[in-house]
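There is one chain below, alone, in structure tokens, taken in the form predicted on its own.
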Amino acid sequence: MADLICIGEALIDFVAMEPCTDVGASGGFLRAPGGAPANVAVAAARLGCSSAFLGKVGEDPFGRFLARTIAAAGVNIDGMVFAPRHRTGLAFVSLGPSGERDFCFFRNPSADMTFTPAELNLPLIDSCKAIHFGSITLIDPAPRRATLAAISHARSAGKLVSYDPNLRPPLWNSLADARKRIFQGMRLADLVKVSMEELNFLFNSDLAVNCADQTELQGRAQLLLKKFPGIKLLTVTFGPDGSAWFSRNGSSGRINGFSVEAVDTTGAGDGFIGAVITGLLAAGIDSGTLAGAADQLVTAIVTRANAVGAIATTTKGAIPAMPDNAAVDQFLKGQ
């Protein structure tokens, strides 16, 4: 049983060994377990929240490696399914000088693209307090049905629903389809995390807003809250510049980032939202009380989440970089 369920993809990131902007130009790669929902489950587990992962990998060496790694991090994998005829998804990632990424995916189809509603572990969902998902499993019909069935099951029981679009344009047939499906996910969520780049994408505007434009940022956040009345708390991440939060009750806050020497930004957002969910659950916040959460509490939770995201950029790979509470406490003491 687990307080947090993360449903979606688990895959292997092959991270370029040296900085380059073209993933095909790298001379070598480091194998790193990843996949956004799996990253969130690990981040939460390392921060003291009981978590479980629901998803599908190949019955192959990479799939078994992912299962061992996720389980070793303290995540329940009873809902992990192994596909005998499809391989585990792979992603090759190049890193620029400041940790920015370029992706090349191998999914033709990968096991996660064949996850079906019949393969859902519903008792795990029944036991949880919150469920988290992303948009990648909304791309293809089978995992879309499975994801929506899981979220519907959780919502009907009053569970807190968390969502991170985690936009990866190369995986979508078109950006219009990506926007449509991402909006579909937002209609189901209580808690949403978007990056600044994703916020600009969702508005499909020629005018790109940056985090320094407080008025326009506030306006776009309020428009999203108006468009999706189910969202009770919206968080927007700015990479090294920190993040902001916007509540259904009209409150908002801006928290500065932490200065670190970033080597790989993969998983930073996953660490951030994993920390936010963990903080909310630890404070006894659920779907019914999220909109009324005290400003001071939300600010404290998001500040700690910023620290988790920052620490996650200092190590290559996503899952290997997720810190525990002792590391976060030590980091914050040094600020």
Contents of the next structure:
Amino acid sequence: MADLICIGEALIDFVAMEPCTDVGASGGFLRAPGGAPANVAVAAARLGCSSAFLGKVGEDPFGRFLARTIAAAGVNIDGMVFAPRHRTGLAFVSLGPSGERDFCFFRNPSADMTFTPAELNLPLIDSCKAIHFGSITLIDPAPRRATLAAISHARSAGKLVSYDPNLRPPLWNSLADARKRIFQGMRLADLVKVSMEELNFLFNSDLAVNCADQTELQGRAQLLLKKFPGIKLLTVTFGPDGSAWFSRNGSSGRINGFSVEAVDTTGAGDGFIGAVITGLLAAGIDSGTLAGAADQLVTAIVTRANAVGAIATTTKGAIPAMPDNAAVDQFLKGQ
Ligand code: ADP
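The block above covers the form predicted on its own; next, return the form predicted together with ligand ADP.
Below: every chain and molecule of the assembly, starting with the one above.
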């Protein structure tokens, strides 16, 4: 039993311990559990929503470490599958002196790329109220089939479907392919979270819109809602500048970010969407009522999600940084 199912990849980020522009030049790496859907499951669990992670890791020390870490955070792992012959996906990341990132992925193929529809825990999906997915498992054929089968199973039972494309360009064969598959996900979702960069990418336009340009932002959000009539609530995040929401019913809101000393922004977006889903489920909102959710309710939920995202940047790593309700309440009281 879980109210929220997060389906997708769980992997290990090895973060370079020294600044370098070439990830191969780093002498040491710090192990950090990751994978956006796993982070979202943890964020929701910390905020009191019963969540489960569905995905495949290797039957190896790193896969077991991920399962232990996710379970210790209170997430149901009954739907996790362990691959006997494929390894847990690894991503080595370094940060250059001016903040530029260099990535090297070990997924040739990794266990998550071999996840198949036959390995889905359908009873767990039947038990949920909402399901969340991303686009990394839409890249390769087997996990794409598994993800789409899970989403279609959930949709046909009227579950709330949440989607955060989480664009990672180096993982795709081409940006055209990324756009096509990300659009495929958009068609299935009730609730969508994109970053400002992703919104610009989806429109493939020379003009990159800045979150300060309210008119252009509003225009692009409305175009996205028009292109995908199934989306009932669209959220767009702007890092330290906060976020905005756009409802199918024509309402929208803009919520400033909270000022914090950010040390690692990994997982901020995952904390944000985990908090939005948790807030909607706590308010009894489902796929049928999302478009009609009151403006004040959506504003309160997105404000709290901004707080969760901000708090998530103040500690290193994604999973260790996700706050519980007491920490969020205390943070908001101090504002
Ligand atoms: P993603 O991680 O998906 O790119 P963002 O970086 O936009 O998403 O972060 C999601 C939310 O987390 C933002 O809307 C904001 O509320 C909060 N947030 C992110 N970075 C910061 C920051 N440096 N300071 C304060 N809040 C932040």
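Keep in mind that this is a model prediction, so the values were computed, not measured. Residue numbers count along the first chain shown, from 1. Between two forms, the rigid core is the largest collection of C-alphas that superpose within 1.5 Å.
Trainee: Tell me, please, whether between these two forms the C-alpha of G284 is shifted by 2 Å or more, with the rigid core used for superposition.
Mentor: For G284, whose C-alpha is compared between these two forms after core superposition, the shift is less than 2 Å.
Trainee: Mind pulling the C-alpha shift for G28 between these two forms, with the rigid core superposed, in Å?
Mentor: Comparing the two forms, G28 shifts 2.7 Å at C-alpha.
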